[in-house]
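As a starting point, one isolated chain is supplied in structure tokens, in the form predicted on its own.
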Amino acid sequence: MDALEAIRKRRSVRKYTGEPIPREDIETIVDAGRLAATGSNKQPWVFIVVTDREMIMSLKRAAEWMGNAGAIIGVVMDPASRWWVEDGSAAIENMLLAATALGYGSCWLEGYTLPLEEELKQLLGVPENKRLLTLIPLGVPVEWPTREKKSLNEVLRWEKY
């Protein structure tokens, strides 16, 4: 799948069927992560992936849905990058894009995460010093969502708004 249809076909996906992603898919996707553009090349991230069952339900209290993920990455970014909002965002994308692409369900859980980032930082063994951005489960979909994005027509201004 090349970068525009995977664009085209990404979605947030919330059902999977458990099933185990092989280590070298998850490696591809975490590498999309970690080539995504950063201010002045500072890269102030590093990304956790959990496939042990066990975490994988003691992380679920963020989202119930993620119970049947076959992996969820952490993304941790140093607060101390002046864009470190901005570069986990560019990381992120890159990495559901390469999930959407390698035929995996992915989802950006940012609103579940943040008021429960101190118990999963502790979960995950984060230092203190560092935020988990978010938590992007992956799997096999059950099924593809198809809700319909805003035409181009309604988002588009040509010189002016």
Ligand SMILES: Cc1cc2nc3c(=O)[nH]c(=O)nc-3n(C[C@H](O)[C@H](O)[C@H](O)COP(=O)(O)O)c2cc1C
Given for the second form:
Amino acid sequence: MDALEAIRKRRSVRKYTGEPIPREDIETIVDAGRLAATGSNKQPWVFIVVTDREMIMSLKRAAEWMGNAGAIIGVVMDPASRWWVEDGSAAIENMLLAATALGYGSCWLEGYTLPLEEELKQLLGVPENKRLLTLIPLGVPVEWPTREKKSLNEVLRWEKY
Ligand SMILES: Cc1cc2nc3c(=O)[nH]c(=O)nc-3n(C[C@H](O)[C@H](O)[C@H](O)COP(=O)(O)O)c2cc1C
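Now the other one: the form predicted in complex with the ligand, given that the block above is the form predicted on its own.
Now the full complex is given, and it begins with the chain already shown.
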């Protein structure tokens, strides 16, 4: 699948079969995150991959439906870096697209993660001075949702607002 196809196909997928994901596919996905654009090339990230079923069950307190994920990626950022949120977001989107290209469902889980950040950081052994920006569940999709998007005409302006 080429990049444009993956961009058009990507949707938040929240239903997974529970099948495991091969290690090399997970590495390909994280590698896409590693290669994201990053302010001043700081690369202020570490990606924690969880495949252990027991840990997945613990992490699902952030979202019950994550229980059937084959893996969960924790995106850990260094807030000492000025653009840590932007950098983390670029890495997340790259990983969602890579997951889509490989046929896996994924979801950007931040709204549910941040309120539990301290608890989740402890579970994952994240140092006090780092931030857990997002969890990204990955799984073999049960279904691929469609979701309404604004049309190009609604959001594209030429030359001025
Ligand atoms: C910053 C951010 C935070 C999000 N947090 C959550 C979340 O906590 N739980 C969730 O189920 N989806 C979360 N999402 C996914 C959005 O709900 C989803 O992207 C949106 O509904 C559009 O659907 P689509 O991803 O299928 O295009 C988040 C997405 C973004 C960009």
